[in-house]
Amino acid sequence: MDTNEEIWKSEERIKRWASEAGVREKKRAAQLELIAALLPFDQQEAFTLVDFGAGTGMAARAILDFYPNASAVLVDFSPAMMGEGAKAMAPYEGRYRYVEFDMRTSSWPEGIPAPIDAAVTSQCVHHLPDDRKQGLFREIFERLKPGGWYVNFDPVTASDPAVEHVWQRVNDRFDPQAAYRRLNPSPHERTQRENHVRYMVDIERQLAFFRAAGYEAVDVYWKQLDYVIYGGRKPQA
């Protein structure tokens, strides 16, 4: 059973992830970085920014601190995680707004501006299945400007059952709690794990959906084991 709205629509749930947030954000800032630095804007240029499945805009706000003259538009289907980003956003208030809609459908609400600046994922398409990865990647092209970027950070599954035994073995070296916790799952754990992985797919999967996009400059930014940065540009007019 899909338990992705359960969890994510969970005032206790979404209360506990926002506390751990700052651990998170900290681990990931040069990832969040890089994705900034991927955009074709100059430092001070005025953009409009899309963040998919925003959460509490850790990506969003990652680019804003790096384009101090940008705006965002939080885009996620949590009452609860846009309640919780509200307070993580109070720096930037002017410079963004929060908009909701369900990814896993393509009914996009008139808050979201067309055509999209920039597009950015982060830590959600995972939570999709195939035939609306390939939707998402569709309809964010179609909506982007000639030459805007759309790039997405995420975990993937390895095609290779001899990759994934090293994956998890080096990442048991960095977080050495994480072998225990595999096999000695909380009912808590287990949910959210059998969550994470249940559309998880293969980074050459998801290039190819980039690809029949129509996106170009398609490639993998960065990748450290089972987390990769992907992205590509609409070609210009």
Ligand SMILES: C[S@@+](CC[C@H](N)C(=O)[O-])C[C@H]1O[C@@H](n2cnc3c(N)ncnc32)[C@H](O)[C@@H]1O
The other form holds:
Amino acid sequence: MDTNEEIWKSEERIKRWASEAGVREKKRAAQLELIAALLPFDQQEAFTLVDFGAGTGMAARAILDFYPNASAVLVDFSPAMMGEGAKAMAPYEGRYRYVEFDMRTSSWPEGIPAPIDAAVTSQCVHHLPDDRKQGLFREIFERLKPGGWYVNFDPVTASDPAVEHVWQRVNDRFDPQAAYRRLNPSPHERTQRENHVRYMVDIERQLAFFRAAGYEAVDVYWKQLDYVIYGGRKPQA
Ligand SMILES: C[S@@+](CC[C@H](N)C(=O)[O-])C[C@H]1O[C@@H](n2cnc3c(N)ncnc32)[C@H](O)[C@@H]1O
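Having seen the form predicted on its own, the form predicted together with this ligand:
So here's everything in the complex, that chain up top.
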């Protein structure tokens, strides 16, 4: 059973998720800055970023900080998440707006700008089945301006069980409670975990989806164990 929608639309879960956001964002600060730097704009340039599965806007805020004249469209399917996001995004009033969109469909609402200057996804593509990962990558590509970038920050699976074992061992060093939680999950942790891994796939498959969609300069621009930042750009005309 796919519990993704129920989880991300639950007010209670979103409150809990948002209460942990500060720690998460601090931990990811360097990666978020790298995502911003990968976008090929002058720092004073005005452009519009589209952050898909934006949640409370973690990636969008990092990019808006890096480019003070940029604005952002935050796309998500969860009214509860957008409600929390309005609080986190308050200092950016006038530079952002939310658009409701379920990435499991290809019925893009008019609120998503076209063409798109730059697109990012952070920690959400792994919630989509493969046909929708491919669909989303293609649909973003079709709408991107020539030369426009799409960058994805996401967890991935290992295709080799020995590698997965190494990732787990090293991750456990940085989070000594992780092994206990894995063996003794609360009901909340169990459903979160199942939802986290349901559609997660390895990086090779995702790079192949990217290249098949037409992106160039495709690379894994950062990687640590099971987390990657990869992306590419639409070729100039
Ligand atoms: C783990 S959170 C990540 C949020 C944010 N991008 C970040 O990095 O902090 C996953 C987000 O994806 C959104 N999401 C999950 N499935 C979605 C879908 N099918 N369509 C649109 N948004 C979705 C959730 O509502 C949630 O905000």
